[in-house]
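Given as structure tokens, the chain that follows is alone and in the form predicted on its own.
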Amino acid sequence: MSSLAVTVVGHDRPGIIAAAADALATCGMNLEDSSMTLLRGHFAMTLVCAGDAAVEAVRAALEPLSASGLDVAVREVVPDPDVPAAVATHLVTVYGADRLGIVARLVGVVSEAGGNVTDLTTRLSGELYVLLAEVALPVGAAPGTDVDALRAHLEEVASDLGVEVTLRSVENDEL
């Protein structure tokens, strides 16, 4: 059994997800993890599927999407059993006027604290810029101490950027 990463990017239209999911199912590939969104009218999908089909067979099955103008990529991914899956423990929320460097500086603060961003979404609506980042903070960080220091550092950098930031813990659903 292999795991494959598939990305599909291009102008949005109805039926892209259905066509991709059908092609993968036809190959016997089970869709395990996925993320799909619209970015300024462009569809973007990243997924991991598992099954016995080879990379070339999956590429061939997805060829109709490529032929219709979408950028499709397929590559094998090898799970690393020594690297545990990162589970988001906190949510960083940013609101304010758009300006260059918001993501780089605030995500950089999280990285410096040993945190890993597991999901990030940004939106620009008029003059309002919104950033939502799910963050996995290091296991063993003393509750109430390291998180408070991270929150203070985020607020300091956000103040420099002229935006507002919050950091709060999140509950995770066990799957």
The other form holds:
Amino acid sequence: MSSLAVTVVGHDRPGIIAAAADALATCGMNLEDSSMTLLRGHFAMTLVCAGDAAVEAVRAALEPLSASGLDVAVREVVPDPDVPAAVATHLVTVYGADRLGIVARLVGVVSEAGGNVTDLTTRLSGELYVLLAEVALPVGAAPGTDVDALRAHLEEVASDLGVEVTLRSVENDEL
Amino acid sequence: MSFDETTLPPGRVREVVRAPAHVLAAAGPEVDPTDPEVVQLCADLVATMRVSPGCVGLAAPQVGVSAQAFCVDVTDHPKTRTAHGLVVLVNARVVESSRNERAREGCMSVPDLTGDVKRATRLTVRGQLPGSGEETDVVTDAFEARALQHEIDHCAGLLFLDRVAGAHALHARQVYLDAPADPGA
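Alternate state requested, the form predicted in complex with its partner chain (shown: the form predicted on its own):
Next comes the full complex, this chain leading.
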């Protein structure tokens, strides 16, 4: 049993997911985690699948997608059982006029504080640029001065960039 | 407890400011509810809300004025449970809240995006009436509660963008309405 990471990127059209899923199923690869979205007309799919097929066999099965102009990559991934899944404890919201370096600098601040970004989306809507980042802060960092220090640092960098930032804890849904 | 609109002077329609204008991110100061300029501002907010399609609330920062004043009217909106008609408040704050629920919000100052925001659905808001300055409580729920919190956030320099529930809780607006739909404005 192996785990493979597959990425498919290219101009969007109907049928990409169906073709990729069918190819993987034909190889006996079970689709485990996946993320698929449309970014400015480009379809982007990342998934992890597990099964007995070799990398080359999966690559061959996905060849029709490559031949149709999509960028397809397949590589083996080794799961690390010692690394626990990071759980987002905080959400960073940034918005402002679009300019170069917003993501790099603000996510850099999170990284310096030991925070792990677990999910991130950006949207450009007219002149408005919005960044949303879910962040797992190190155990023991929250709640307390570490979070306050991170917030202060984010606000300092945001001010320098001329954008607005908020950092707040994520409320878990209680069912 | 609908606000008596006849106590306001005629309102003028003002231009609505859009993000990322800085005034939307600045906490507005408390203002004197008896000041004629504040009363005129409230009248202008109501007039602007009335002519804006789908708008059920408008706060001072949205017309470029950093101040704690807003109006809300969710009457006849399909998501409304309790409605107080026109609500116009100055220096309002939440004094009691419970029962959070997530729902979609839009905003005239962020016209092309909507977001999923968790807010209290049972709410008590205390503020002052423009003109008399009388302090009043609004006890409400559901959609009106959401709209009030959205406007109080505006007065504190917060947009719904600062409240969305997660990295995937922001959406491109699908529908641009001629009729009331999203809370806040």
